[in-house]
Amino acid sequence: MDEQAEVLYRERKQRILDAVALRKPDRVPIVSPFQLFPYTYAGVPFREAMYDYAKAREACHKFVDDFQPDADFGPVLAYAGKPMDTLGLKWFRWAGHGLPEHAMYQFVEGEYMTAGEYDEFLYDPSHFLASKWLPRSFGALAAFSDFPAMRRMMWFGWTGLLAGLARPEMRQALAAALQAGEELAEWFASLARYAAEIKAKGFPQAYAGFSWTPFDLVGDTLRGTRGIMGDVIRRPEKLLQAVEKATPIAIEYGLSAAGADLPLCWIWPHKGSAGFLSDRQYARFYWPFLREVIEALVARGVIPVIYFEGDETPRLKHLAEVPPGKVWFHFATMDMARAKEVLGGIACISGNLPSHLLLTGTPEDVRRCCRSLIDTCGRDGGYIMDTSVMVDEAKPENVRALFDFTREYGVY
């Protein structure tokens, strides 16, 4: 990294850290997960970005060079297509697999743990995931349904385990897993290369880790929305036990960000927004476990970025319970003046610039909205400019207006 790039890197990193710590940076930072947009902007079909990692890096470099964000996600949001092909992933549709070549991938929810399997999950989560979730999620791993429990390896239990691995169908599944592992290693190497390349230009990486809320680990991964919402009423004690079991797993995921230059751990809550749970249910099933994750990550020097994509207005009183100056809350739908009133002096906030405005509005519309957000939320620090949700479709001139206006107007 040359001297000028090193100065820029330190400035951008400090700008974000100051905003999170509720100090006044030199100006309002700009950090946003631009998802499909960098590839549209560069003229790279999204399917190509998911399979040709060099093309994905090239497109993301163009975005960074042209717009100069304070931190960048890069190609991590263009998931690796090769291992998903190899494994026969069932809960996703992506470009070329049920979707057009330039469409953003879609999550296809399913029930991967039945209501009658709570006890099995609670007894041994790892074995449940290996013998139930894996074969139900990946067509190439169907043979894992007979995978023996690792807890039974003691003494001569290892003989049964190894004999089971030798079955022809298990060999085939293990071969697919090995191939997918090699393909994932290729993708991870590409991500690491990109992070090093943008650091050499003076840009921090916008993430150091990802995690989930414990309730959503159970709901998104295992039960599905319909299943877990029914469980809130029909089997609340079993659900609470499962969410409690998922909490240290969520913490473990997030701790991968510890020690990073910019230790941001992004958490996308899904089923806790208004319309899913009443405030009484939220206070029982959702918030205590998410708060435990937040507090555990903060204690290890990680900055949790809680990326709310729904209406969190009824939850503000709960969000004010986090350690002051250590957490970043992103809001998609929110009365931002109210959020600043409640969370000012407690947490950094971001978001609420309507993503659709970048597609349907004019540069003046974008500038007007940015001005309002900076005036409302940016006073005294503690605000990061961001869109309401991750950006897929947008007019380049509107994205340019977002960046240029914030840099010019958002100066302290």
Contents of the next structure:
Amino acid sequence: MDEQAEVLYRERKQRILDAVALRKPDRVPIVSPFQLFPYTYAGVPFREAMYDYAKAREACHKFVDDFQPDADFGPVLAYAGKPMDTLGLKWFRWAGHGLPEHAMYQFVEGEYMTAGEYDEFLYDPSHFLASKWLPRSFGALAAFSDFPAMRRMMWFGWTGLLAGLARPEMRQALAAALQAGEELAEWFASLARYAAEIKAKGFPQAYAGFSWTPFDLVGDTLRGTRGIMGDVIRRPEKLLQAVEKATPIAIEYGLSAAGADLPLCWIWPHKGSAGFLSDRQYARFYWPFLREVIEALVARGVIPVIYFEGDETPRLKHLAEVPPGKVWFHFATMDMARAKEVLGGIACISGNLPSHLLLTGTPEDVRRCCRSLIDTCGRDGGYIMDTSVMVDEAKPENVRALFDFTREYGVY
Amino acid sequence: MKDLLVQAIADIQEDEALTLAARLLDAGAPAKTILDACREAMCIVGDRYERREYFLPELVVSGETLKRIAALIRPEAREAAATEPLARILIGTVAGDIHDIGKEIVAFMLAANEFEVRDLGVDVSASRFVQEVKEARPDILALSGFLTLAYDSMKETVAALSTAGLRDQVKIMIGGAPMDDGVRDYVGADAYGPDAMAAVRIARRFAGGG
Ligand code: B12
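May I ask for the structure of the form predicted in complex with the partner chain now, the form predicted on its own having been displayed?
Next comes the full complex, this chain leading.
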């Protein structure tokens, strides 16, 4: 790595670590998950980015070179199209699969676990996921509905397991799984290569792991919004047990960030924002489990980045319970002065620059907004500049204003 | 017993509400009694939601309770018992968008406020809206959209109604997280509302000829 790049890398990383530790960095760091924008900016149709990994890397390099974020996501947010095709992924629509070639993918929510299946999930989550969730999620894995239960492998149970795997339909499903696995290995290699390339240019990777809030693991992945909201009233005990079961799983996901150079683990909470649950429901079903995940990750040196996309104003008092100087909260809709007041000395905060301003506003609007954010909550560290939600469409001159102005005005 | 039914629905006692409704029907209570109880209960639920005593769990469950109670009543009886609504409203989430929670709350509150609501669901194409407007002749069309792409879907829907010569026959209101009056101008709708109570106010204004 050339010497100058190495210095820049260390500076950028330290800037983020300082902000999280509530120390004053040299200036306000800027880290933002731009999703579709890097590709439109580079003139690469999103569909191409999902299938041609080299093209995706190229587009992301252009974004990094031109805007110089303090840490970068790269192609991970574009996902890999090939394995999704191979497996016939059902809970996504994406460019070429129900959406035009420039479109961002969309999650299609459903009930991938019925209300009557809680006990099955609780008894053996792995087998439930293999035999119910996989076939419901992937057309090519329909045969997994007869997947032999691994828990019965003991003594001569392995005979049934292996015979089950050798059935013709299962062979076909396994062949598809293997093919998708190879395609995924190619994608992971591309991500690793990109990370090494930007590191050589002096940029840290913005993520080392991803995880979920336990309530959303159950709500987003299994029950769906309507399902889980009904369960809060109809079967609170079962729901609590499932959220409890999901908690160590969420911790396990997040610990993949442990030991990383910049150990950021991103969590996107969904169903706990204002308007979804009452404070009592939030305090019972949502927060204790999210807090447990945060604490477990912090204990292992991971920095949880909790990327709230709704309005968390009524939850601030709970958020103030996290270990000080170890957590980064991102807010979409929030009175940032109030957030600073409640969380100052406790957690680093980021976000709140309205993403639509990057599309509909002028560079002057963007600068004005950045200035006010830095003035309100960036004055003595503990703030990272970021948009309100992930950026798809934006005018390049506005994005430039965001980065340039923050670098200039955000100096401490 | 009718009051108990109102209370059970409003207090989100689903099983009790269903049992009570079935018992009332068995005892020969007219469909109108049950439907009135549902309407009364809906008003209370809507009110508690407005006052932030209720949240999504209560709305989801009470909404489904109402549907299950309505299903206990024979369709002819249901029709005969129907009261004259303030106006008839067609609602749906526009093409390309599958968010439906906000839309359902709007539909719920409109129905609680004596509007007849027909819900077309999500990802409703412009041509489907046109066809339904042609057939059902609603007074008001309510469009929900939550994604940026919904701006254009709404614009197309309004344009398709114009092309079909139906634009003058319905008042159109829009809503959903990223909408505002600017978007209303852009799509050519008559009104924008930020939340479900606004939807009710706008619908009342439209129904009053405003
Ligand atoms: C829950 C949710 C989902 C769920 C939807 C579940 C469901 N069955 O509806 C799932 C997980 C499926 C989902 C998927 C996606 N979502 Co989403 N989702 C949300 C979320 C978190 C909450 C929406 C909600 O239900 N709010 C609660 C209700 C009560 O509020 P409301 O929707 O605002 O409705 C009120 C008012 O708007 C108004 N209203 C609504 N309709 C109408 C109509 C009229 C006539 C009137 C007057 C008023 C009115 O009254 C309602 C009640 O008061 C929002 C973020 C947010 N906080 O708003 C994002 C959000 C809407 N989603 C977003 C995105 C990007 C997506 C995805 C593309 C993500 C992805 N990449 O997969 C997909 C798209 C799927 C699709 N094709 O539609 C973005 C939209 C950004 C944009 N401007 O384009 C948001 C804003 C999140 C964000 N901050 O980025 N999502």
